[in-house]
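Quick heads-up: it's one chain on its own, the form predicted on its own, in structure tokens.
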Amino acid sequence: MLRKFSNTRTLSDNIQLGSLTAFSAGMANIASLMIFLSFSSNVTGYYAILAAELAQGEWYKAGVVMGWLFLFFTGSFLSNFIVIHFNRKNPYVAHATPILLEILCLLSVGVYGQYFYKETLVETEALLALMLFAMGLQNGLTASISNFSVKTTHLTGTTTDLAILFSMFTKKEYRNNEELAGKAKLLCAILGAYLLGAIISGVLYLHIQFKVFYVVCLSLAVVIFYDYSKIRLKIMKRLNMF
């Protein structure tokens, strides 16, 4: 899943990759909007919500949004820096260091939620930005790493693009046509997996309340340990071999 990078990841290593970010990112979400009453996996009603506040004067909430977003450019941001500048050396070192940074910060969340959260307005803020650094920090490398056709903590373009091509497969020759069945493979487990995700993490919530971060962080390191595994097993092969 972390180890190949761009046009070299076959359809199999995105769907994998996909749906188990995917399912993480459901489960942060849920959990977000049931503590904070905010969502944590996408900015788009952030933008209508920093302009509601500019247009009516509210500064210091204009100011808070404004830097939710930043805090979740800035993960993009790293992650693709991480990439980019480090992928020849290690690319799995370099895949996997962005999911490590959010397993961090959401094992800090779960972590200051459980034993010291006091419920007040600016703890809740604090910890909604950690979020969505984290959330974009995902984003960033699924999109980086596959060419920009894994893109897990939204589901707005997933929802349109599937649409698209179901509208496409009314004809016979689009139906016949391998890559977008492909796609459309990829993108309807994407989905999938968001929204198991996001009922089992209700679910769990309602029982164990900010320990489910440590569930979502326990899925985000099978991504990890998987390739890790693999690697291992081809080490141990080739050791064998002399």
Contents of the next structure:
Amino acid sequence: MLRKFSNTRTLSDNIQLGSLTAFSAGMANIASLMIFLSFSSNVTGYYAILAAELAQGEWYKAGVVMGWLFLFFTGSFLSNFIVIHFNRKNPYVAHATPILLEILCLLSVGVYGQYFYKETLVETEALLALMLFAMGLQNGLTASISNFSVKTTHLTGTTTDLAILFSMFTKKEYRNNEELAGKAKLLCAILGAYLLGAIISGVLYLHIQFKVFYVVCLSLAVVIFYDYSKIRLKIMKRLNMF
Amino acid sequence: MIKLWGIYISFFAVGIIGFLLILKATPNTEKRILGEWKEIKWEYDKVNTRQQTKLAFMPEEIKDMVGKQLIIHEAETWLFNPNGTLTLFGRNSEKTVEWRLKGRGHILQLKHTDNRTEQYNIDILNGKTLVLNFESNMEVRGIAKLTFNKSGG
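After the form predicted on its own, can we look at the form predicted in complex with its partner chain?
To see the whole picture, the full complex is given below, headed by that same chain.
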């Protein structure tokens, strides 16, 4: 999932990465909606809200939204920065680091929420800021290593692309195009995984509240350790050969 | 190369410092809402009734239908205390619930002692007026709007 970069990635690599990260993004987004009554990755919506708050002269709220958007931007920037600067030295480490940072952010939200959260507005805004940064990290990474074909934290583009593909499939020449069929499979997997993650998170939240973030971290850890185990397996095979 | 790094570092530094300055310079919603607010009117918008009428002021019977299952029912004066409690004064009643702000400070959440919660959208909040919206989907479907004036100095 994380070892290959850009055009060397297969459809299967992208489906695995897209599904697992979309699943965790769906979980995180619904958890934030249920706990903080705000989305953690609705960037388009936040631009509209920013404009509305500025128009109404609500400087504080506009400042908060601007900060959230800035942190999402910073997360995506940092992800791609790490990927392009460390990819040659060790692709796995370069790709796993943003996910590791995302886990740290979401783990912090979970631990703080479970033990220290007093439900003040500043706390809510800060925790949401951390979540938007984490979602920026994830979206930046998946888009960067998949040559912009996997984006998992919000589904506007995915839904649009899928609708375009489905309309293209009304013509036989497009239906028989393997690349387009593969793209449709990838988008369906992302949509399905996101929705599944969101539903599971919604149900889990009712029972375990902030601990739902530990489950999100666990699903992200799978992404990291799956590839780590593959690398180890490869090394062991090589050692056996000699 | 050093110039490029300088531009990048300045961009992120200005972003973070600017964000912190805006937050520090403007009072947040949690402080602005404190104090006593007197209920002025209930309005009802987007009514899902046969007539689909828009009512400027809500008649008492509709207000009663909408409000009877709400924590705020019969409250005429709301006192937001800094310790997170809200005292609701009615003509012959008084009760205390917990209040919290969620989202970017645009949602008021009220928590009853039995853990029942209600959420209201803060439409307007300035030194004089507080307007809350809430969506009713009980007997009468639509969006109700509660307007308050600041009182008690």
